[in-house]
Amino acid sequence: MYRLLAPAKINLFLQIVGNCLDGSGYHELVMVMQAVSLMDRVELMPRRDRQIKVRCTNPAVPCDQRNLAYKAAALLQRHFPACQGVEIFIEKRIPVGAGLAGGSTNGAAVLVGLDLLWQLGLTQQELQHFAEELGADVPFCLQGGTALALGRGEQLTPLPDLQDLSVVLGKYRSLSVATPWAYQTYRQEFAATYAQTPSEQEKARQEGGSATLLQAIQQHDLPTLAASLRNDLEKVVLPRYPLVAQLREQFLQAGAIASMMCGSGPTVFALAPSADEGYTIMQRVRRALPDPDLDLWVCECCPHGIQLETP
């Protein structure tokens, strides 16, 4: 058996820069993605026959065919017809629906694990190349850590690790937002303003203030990194859910260095440059908005991806 320990991610920016010019039907993006500490455990359990079979302590999660750690054992499995099937049981700590990339996560990891339960002896070249086929935000959480994203974020770049910087995550726990949704709106309301040749998107990416941001990450300088974030979603998703834009409203009020919703959303996260600062804001916001439906979470900036948990 193994068991595999799973990071949520944030974006620190999320730039649409237009329509992928392969005629794909996705968006090309610029993005720079954080893995966090808030962490599922996934755990893998070898079976006889050629069955798979999830299980999940959340309800909310499908746990058929439409799970993403279902389809990542399907995909090996179609790949390497010799090997049995697989328990996978996920132990879910990153809420549901969130923007965190939490079905995204529990796919990098069934990737990671059957790896070494089947002894497939899989090259992190190979294994990019399956969470590629699987979904945009698997290829990120397989490195984790910090990491500039190109194309639909499968193109990625390391970047230094961003240390002492907490992250303080809310999310309205009966609240939700459907990715799709969020970028077919975007597309709606914007698309006359889409980069539409290659040297019109490389100019967008050039003047869209990604830059800056890497910089500050690289120079480890806060203020700008603060000043620098970018969530183009945030366009459509505030103004149809004005719970998660309070939200954003009160981190920066309890004394966050910058907040910002959390890729598709509804989560909203803020920084602050000590997990003391984190638990202060967290307080502050708790007394702020004492409603029992909202979560909210202190975690770190996570220099790894998916990991094996050792006893």
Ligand code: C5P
Contents of the next structure:
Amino acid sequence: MYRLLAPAKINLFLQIVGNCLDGSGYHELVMVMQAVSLMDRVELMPRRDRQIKVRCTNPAVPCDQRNLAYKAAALLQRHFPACQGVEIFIEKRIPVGAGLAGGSTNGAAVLVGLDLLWQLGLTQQELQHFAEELGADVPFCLQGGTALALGRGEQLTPLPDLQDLSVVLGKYRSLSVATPWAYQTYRQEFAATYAQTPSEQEKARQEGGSATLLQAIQQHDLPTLAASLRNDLEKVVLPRYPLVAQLREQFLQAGAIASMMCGSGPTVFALAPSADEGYTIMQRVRRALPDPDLDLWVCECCPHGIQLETP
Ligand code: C5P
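Switching conditions: you have the form predicted on its own, so give me the form predicted together with the named molecule.
Next comes the full complex, and the chain you just saw is listed first.
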């Protein structure tokens, strides 16, 4: 049996450059992604037959072929037909439909765990290739830490760890956003602004502001880092979900150095220079917004991706 820890992620930067020019329907992005210490636990147990069975502590998670953990196991079984089945148990701590890549990180954990359980001997490059097939965020989830992600999100460059930075997360339990909806709505509203050719896309990438953020990360310059965050999907999600906009504002009023929506939302993150300040911000927001539907977490930047749980 293998037990893995699968971290959530936030986006410090998400610029939509235009449509992918390969006709895939995806968007060409510039992202800076950060793994955080809010993690799911994924257990894998061998089966004697060829079935894939998924169970999850959160009843809102589908346990059939729609689950990325299931898809990851099915993908490896297709490539390695001699493999047996697997029992997958997901202890869900990452909220669902939240913009935190909870599904993607479960898929990444199953790839890492089945490589061990089925003794496939995959190289990092092969794992990365399977991750790409599963979804745009899965390659990052595998690798974790802090990274620049280009293309659909699969072209990764590791960045220096953001040590000591506290991350406060807030999500209304009854709200969830479907990622395809967020991107499709963005396309409907902003397609006229999309860079159309490879050279226009390169220009948009260079002018998008990511260079300032990358330099701030290199130099651990928190004020510049805080001023250079970007998430284009806020333009469609915040007007539709005023509670999300209000939560973002409340984090800033509570003393966060920066606050922004995570991926396609509706989770909002806030940054603080220490865990103590992170907890103070959480308490202030809890007092200002005493809604029992609002969940809050304090976590930290996580310097790794999928890891085996140590006993
Ligand atoms: O790859 P994944 O299934 O996680 O992506 C979910 C949806 O997000 C896609 O179906 C697409 O609508 C949108 N997306 C996109 N461009 C990206 C990543 C995701 O349009 N680079």
